[in-house]
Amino acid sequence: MKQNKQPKIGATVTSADNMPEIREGQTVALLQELHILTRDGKMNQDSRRKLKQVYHLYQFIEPLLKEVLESKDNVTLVDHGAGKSYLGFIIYDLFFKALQNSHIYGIETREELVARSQELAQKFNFPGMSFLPLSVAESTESKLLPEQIDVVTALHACNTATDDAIQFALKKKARHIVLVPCCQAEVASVLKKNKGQSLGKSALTEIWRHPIHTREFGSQITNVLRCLQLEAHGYSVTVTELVGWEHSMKNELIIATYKNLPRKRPAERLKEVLETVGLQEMSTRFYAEEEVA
């Protein structure tokens, strides 16, 4: 029986043949540079969990990219809150490097991470990757990005950065939006502030009367409002799990595809939910298209 050879300690691994976690076609040296793999091809539990999340997200993104290419010969993707750009590099390595005139833009505020990502893109000859030291909000107005973007992603963009990514996607008329929200505190803070005024108005306020429920309900209602907002701009929205809850508690995956759907009903629902839970003051953040001047 043929035995698989294990890499020697200290050796640089160039093949994924003995690593079932690595997808076919993936550049192993890139994963080593991203510190997902060690130089001798090993992977700790944290790296395995991280890679599983990114690969699972890629399974949702890949068909969206293919759909774009059915109607045009190139595709653009913006990854917000890119961090070390695990997602962007893996998408480029598995999909974009075989394309012409297609591009991934990584948006990240930390300049040292932007510089490192630029170095890696150059090292691996990924000309269709750019990295910009901008906040998500700043990128919406930046002239360094195209007027139209096909796919917008935001993986664990904290708190309002996810909402900024939505604003960016709406302005850029993105065909597809893929979000994994994280650390949603803004709505919970408004619920807490208005709790005294709301308690006597409806029994529903019992849902968020206790502080721990305020936090949890605030996170839940934030994503409900985001989905209604996207639907109120003509998008079809699907909400599912990214991976099993044992891998990450920040696990909700929102996928929106522009279908030019009727906007009136979700816009009405959006307004009604805001009023019901006492969040009217947030209507400028979670706005419907018909309300835009």
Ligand SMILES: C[S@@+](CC[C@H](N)C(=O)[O-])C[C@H]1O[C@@H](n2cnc3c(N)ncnc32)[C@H](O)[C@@H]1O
The other form holds:
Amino acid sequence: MKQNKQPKIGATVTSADNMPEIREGQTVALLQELHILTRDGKMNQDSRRKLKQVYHLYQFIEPLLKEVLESKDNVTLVDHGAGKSYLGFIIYDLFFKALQNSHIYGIETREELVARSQELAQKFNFPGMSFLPLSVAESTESKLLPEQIDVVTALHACNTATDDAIQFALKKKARHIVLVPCCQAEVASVLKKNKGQSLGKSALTEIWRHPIHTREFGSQITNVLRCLQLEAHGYSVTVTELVGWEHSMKNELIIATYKNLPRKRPAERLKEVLETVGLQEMSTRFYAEEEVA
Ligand SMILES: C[S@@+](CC[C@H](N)C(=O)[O-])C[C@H]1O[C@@H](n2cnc3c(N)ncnc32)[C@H](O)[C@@H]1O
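Structure of the form predicted in complex with this ligand (previous: the form predicted on its own):
Once more the chain from above appears, this time first in line as the rest of the complex follows.
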């Protein structure tokens, strides 16, 4: 008879359990509450994909957390646009659970998701997790968050929430910023508005003349501007792919690490790119002149 190798409900996984997607020490009941595992310990295709995405991101985040812990004995992480907080819970379960005085904050506007995450954190006795029903912009001013944060993440935070997460990270002097942007409509709408004027000035406007190209180029240039913005604040930036295109259309992963690098050149490039593509009016979104001078 075939042996049932599914992990037991409520247990943590050991290497003896035959489920390669689940890592050693992970709390099985948590994965069930997050609906990554079904009640009988199985995983469907959707969950497998979600888990793969989160693990892939965790693989980039874990060394950053370790790096922070090389210079002090605690680490703080803020996850913006947390949604159901898959990312936060998995990072906590795999890494923070074993730490003292370290904290993950989930920022999310939907109150029912915040309440559910708070309930789960309590249920699993994760004292180093808090969830705040705030917009990213509100959290930047909130007294409920510390003045300094080590790592800031935003996984598919909608539209301009990624930009707000960058502002948050800059204000909190984050050491590391990990972004997987969602679609951003703001830049495309400005490109569209100024298209007529731009077409008369430069043949390069052909790149975004057709509506579908306006949207795609809008998305791409948004991320280019975000990278320059981070570099203009002294960060070193790498851009890579989160998972294969077959998994998600929004899989650009931007990782920025503060290195106090020279700011002048990227700040100049940022300004020049904004001018070249007719986005000068967006300079306050991507550029805070007084901060990078
Ligand atoms: C696409 S979901 C991603 C959720 C989660 N990060 C994930 O990848 O599973 C985006 C989430 O961001 C939240 N959100 C959108 N705009 C926000 C804002 N300005 N501030 C905080 N949360 C926001 C939405 O309510 C939603 O739950």
